[in-house]
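Next up: just one chain, as structure tokens, the form predicted alone.
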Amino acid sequence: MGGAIAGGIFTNPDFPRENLVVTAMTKKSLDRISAACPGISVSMDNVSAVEGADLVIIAVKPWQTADVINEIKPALDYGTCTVASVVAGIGFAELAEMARKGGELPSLIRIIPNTAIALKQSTTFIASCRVSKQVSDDVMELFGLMGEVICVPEEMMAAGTSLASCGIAYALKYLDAAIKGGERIGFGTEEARKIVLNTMKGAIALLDTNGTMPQTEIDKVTTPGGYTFKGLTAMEENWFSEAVLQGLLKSM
């Protein structure tokens, strides 16, 4: 996710590239980022990378978060630097304890994007703690350049993670199943892929253009006893909608 965010920021012409530094634990990871974003500043030295930073984004595995924050916090100026986390499942209370320096605490932001942020098509949820309006607006503007941004209270971050961050994989799971189904009924893999993707684009275009909910468009093409009706009935008999709901609930 860190690489996707860096890619989204790097490709934005309105963001000064010299202001962006990306770190990683391995040279292999840095080489991959450099290949995707030629000329980007990369480093394996977290401490030097954060010195003088206005915004530090922590994008690591949950079990690595405390170690990274403990490493960099002596170099952070809490008067000017905001610490943002894209780590799922670690809330403000836990982040504050990790980042505490004596009696000092930083401004904190939690950010949950999805991987489409690299293409500037993310749905990103943001929650703030002890953050000034100016900083909040700046972060909103930055991530707004990479898709839709939704500000929520922290208690909604888990739901946002499930619906949009994990949800992009769930949407892709349907597409994968449909493509494989296309192969089963006689199409070649690439042909099925093209058909399914274009069908999905058409479905999204209908909702966007008409401002409707999915069921409204479903009703328009579902004749009682017809082929679409039979297919939808078979899906529901196999718990399609319930399976989606259970996946969302399980990932919160």
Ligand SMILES: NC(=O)c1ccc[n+]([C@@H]2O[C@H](COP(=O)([O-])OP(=O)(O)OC[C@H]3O[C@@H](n4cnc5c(N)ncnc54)[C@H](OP(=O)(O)O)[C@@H]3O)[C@@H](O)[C@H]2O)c1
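Residue numbers count along the first chain shown, from 1. Rigid core here is just the name for the largest C-alpha set that superposes within 1.5 Å across the two forms. This one's a predicted model, so the numbers in the text were calculated from it and none came from an experiment. What changes on going to the form predicted in complex with the named molecule:
Fitting the two forms on the rigid core leaves the C-alpha of S41 displaced by at least 2 angstroms between the two forms. E236 is not among the residues whose C-alpha shifts by 2 Å or more between the two forms once the rigid core is aligned; its shift stays under 2 Å.
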Contents of the next structure:
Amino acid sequence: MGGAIAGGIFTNPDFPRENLVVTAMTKKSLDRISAACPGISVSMDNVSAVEGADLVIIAVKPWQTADVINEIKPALDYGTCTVASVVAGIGFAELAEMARKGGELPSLIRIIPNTAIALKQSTTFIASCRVSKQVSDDVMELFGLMGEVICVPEEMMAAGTSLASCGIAYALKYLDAAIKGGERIGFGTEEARKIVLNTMKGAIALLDTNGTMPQTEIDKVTTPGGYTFKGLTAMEENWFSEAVLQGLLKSM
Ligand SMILES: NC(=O)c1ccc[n+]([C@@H]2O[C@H](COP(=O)([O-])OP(=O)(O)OC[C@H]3O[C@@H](n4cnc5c(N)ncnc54)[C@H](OP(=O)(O)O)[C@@H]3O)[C@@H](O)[C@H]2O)c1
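One more: the block was the form predicted alone; return the form predicted in complex with the named molecule.
Once more the chain from above appears, this time first in line as the rest of the complex follows.
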């Protein structure tokens, strides 16, 4: 995720690349970043990387977050530096406690993209805490380069994570089931993959072009008693919509 964000920022011609530093634990990861973003500054030294930074984006696993914040916080000037986190499931209260320096707390931003950020097609949720409008606008603009940005109050971050970040896996799960189903009814894997992807692209094009909700387009192809009707009825008898809802609720 951190590499994808760096890649997205790097390809923006307006962003001063010399101001961007990426860190990781291993040289292997940094080599990968350097290959994707030639000339970018990379380092395994978190402390020197954050010195003088006005935005630090933490993109480590949840259980690594406290250690990284503890390591870098003496080098952060909370008067000028905003700490952003893409870590799912760690809220502002917990981040603030990790970052606290005596009575001093930083401005905090939570960012939840999805993996389509690598193709600049993320749906990214952003929430802010004690952040100036200027910084908030700058961060939105930055992540707007990598897809669609939705600003929400913190209490909506879990729902956003479920619907868009985990949601990309749920959308892929439907595609996976359709491809496997296609194999069962007689197509080869590659053939089924192509058919299902094209069908999905067609469905999205209909919604985009017509500005409709899915049910409107479903109604257009569903004749009572017809084949689509029978198929949809069988899906609902097997709890299709309920299964999707339960997945969303479970991942909040
Ligand atoms: N993946 C998603 O779809 C997604 C979506 C939304 C939010 N998130 C959040 O994004 C965060 C990262 O997820 P991910 O999937 O990108 O994990 P990941 O692939 O494991 O990446 C974590 C990165 O952190 C680096 N790292 C670990 N400890 C470090 C340290 N002490 N100093 C510097 N770098 C360190 C690792 O470096 P090495 O590679 O060298 O080990 C690795 O590159 C998670 O908290 C997750 O909740 C992920």
